[in-house]
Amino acid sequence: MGILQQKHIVLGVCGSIAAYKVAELARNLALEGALVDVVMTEAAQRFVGAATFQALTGRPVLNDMWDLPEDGVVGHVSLGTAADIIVVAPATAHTLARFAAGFCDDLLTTAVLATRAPVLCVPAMNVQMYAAAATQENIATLRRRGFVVLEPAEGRMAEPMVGKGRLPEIATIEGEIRVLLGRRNGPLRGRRVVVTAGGTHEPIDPVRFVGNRSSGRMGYALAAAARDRGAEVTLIARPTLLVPPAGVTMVPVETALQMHEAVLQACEQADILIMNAAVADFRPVEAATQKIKKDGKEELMLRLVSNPDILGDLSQRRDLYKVGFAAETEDLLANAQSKLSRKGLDMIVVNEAVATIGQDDIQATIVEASGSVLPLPRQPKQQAAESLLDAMVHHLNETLDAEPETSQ
């Protein structure tokens, strides 16, 4: 089940011209399954109406709190109490000094005051009102007493103006939401995870490179999928057009020699290593300095030679649990069980290479130190991801140490 189904989301809409965006986030919850209840102040009703808002949720906006549904007069705090996150997007100056200042004079101070749960405020105002004394000092307040504010976004704003100010992205608060209930109620909150996404690019001379076909797409969904169930997620991978995930550490790398010390620099004090990357096996001896040209040349002759074993070198990591990939063309699973003994690994994920690399879906079956075997059906990444971390998680308990304490 996905992080978000079933939560209880509280989102708050403030009065801004940014107001209208965040229809959008509370159509995503919604499609995901959270329960949305959207808090409107008066001045937000200014901007966006009611009733988009309630069939993107399915739900009725709540802006009165002496006319409250089923709770009756209670109702007021019963909604911060209940909520497992409560998000205030766009949450403009007077609103978080309200915050601040510890007023619950209308519906939303007053369930950010009556819950436990995480508050994520989500600023957009004018470049001034951000960028002033009064605003940066409640930021501060909010953020010691363990409010998360995000960084608005830098760019034009919507009067004729530029600078820091503008609501972020709807997938950068959408990841943050992920990221806070995760690390509140995930199965792998407190684990450090090391996710390796992509093919490497060995260079040949300033233009040219030895690579594979890889996207990228598997790692980056693992990495997610991992940051949903509340790990601290480090992500080593080449760039690629994708858009890393939201509340994850990227590492950018270029070839298998830069990925291989990152990958042991990140590992020295990670729980779990994810080791999706199509490293490429083999490099040039010497990369030209200069483009090589044709110039008549009926052949072009390269000497190649063998780059580290990445798993290899941790394979006497028993601290470790490894998670290896095998994209084979022929005897799928006798070649992953052999590479899964040889590198000491507690899983490996098998697939069919050539149907595999640069799709957007994947058929693989999933291959336990334990010798049990778990075929998945053909389906998109994300889906595949989400049931490799499911299996994974199910067994880390027999493998790892004692759970961590909670964070919150």
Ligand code: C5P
Given for the second form:
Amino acid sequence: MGILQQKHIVLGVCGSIAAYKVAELARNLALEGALVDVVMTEAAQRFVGAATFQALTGRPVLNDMWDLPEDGVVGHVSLGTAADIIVVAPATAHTLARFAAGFCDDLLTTAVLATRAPVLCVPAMNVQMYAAAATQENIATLRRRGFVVLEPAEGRMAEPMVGKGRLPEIATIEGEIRVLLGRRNGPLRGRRVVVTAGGTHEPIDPVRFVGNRSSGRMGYALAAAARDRGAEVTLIARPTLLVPPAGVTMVPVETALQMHEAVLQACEQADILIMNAAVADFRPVEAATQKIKKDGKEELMLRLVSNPDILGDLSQRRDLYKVGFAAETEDLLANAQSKLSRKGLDMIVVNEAVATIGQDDIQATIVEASGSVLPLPRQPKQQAAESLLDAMVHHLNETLDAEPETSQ
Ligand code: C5P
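Form predicted alone done, so how does the form predicted in complex with the named molecule look?
Everything in the complex follows now, all chains and molecules, and the chain you saw is the first one.
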């Protein structure tokens, strides 16, 4: 089940030209199963119609504080107290000022004042209004009080002006919502998770490399799923066209040697390592400094040397929960089981290499150190990532429960 399923999200929309963009956010959240209550300020209603949000969320849009529900519950207060998160997007200078001053003269300010849930403000406004001392001081006040206030994006504004004041990308806002919900009560909150993704590139010369077909999609989905469960996630991968999940720390690497160093360093502080990368087993002994020319050669010999086994080097770290991946073309289970014990893993995920690497779907089988084998259905990598993280959480909890209590 996704982190947004059945979550009460109050989406406060203020009067900025960016209000229309937030319709997409409302739609995405609702499609993920969240119960989205849109609250519009008076000014917001001049930019976008309530009908738009109502249709996208399937719930009535709440605008009037005095529009009391028939069951007699004081709606404007219960909205704040029942919320899992309040998201204010776009947040205008005026509404930020009202939050900072503690006003409660409309539905949104009242819900914000009455809530214990995280409040995420996403400013979008004129460049000068954002830079104004009053706005900056109000934002600093709100942050001091625990509000999360995103930085606006820079670029071309609706008025012919370039600067800082644009609404950040919807994916960034959605990522931040997932981070805050996860950190509030996700099963991995307080845990540090390191994920590796994609294939490494081992240089032959400045423009050529030895590599493989791994796209990185599985690892990126695992990083997002760990983030959604509240973990602090470091994603170590070669940069590609994939957009790193918002709220995840990205460590770019190119080669197996660089990944080796980055993983060892990140794991010093980590609780869980998910080693999904398709690390090149061999690298050219040395990379030519200039592009290798054909020069009429009939043959070119490449001498390769083996790369360090990253997981193998961590096999003694008993305090680190280690998950490996095995992409095999034959004897899937036997190969996975021998890798699991050879590398001292807690779990290994095995799949058929050709049917998976570079594809959108995966048929993964989970093999645990206890010997249990759980085949998952063939499914999109995002869905598989959710199942794999659920299995890890389950296994981790069991392991922790089984550990003898330390004496005082
Ligand atoms: O050693 P092999 O490639 O068969 O095992 C695959 C698992 O080991 C994957 O989890 C992969 O990320 C990891 N691996 C590693 N260091 C290597 C090669 C693979 O950690 N040099």
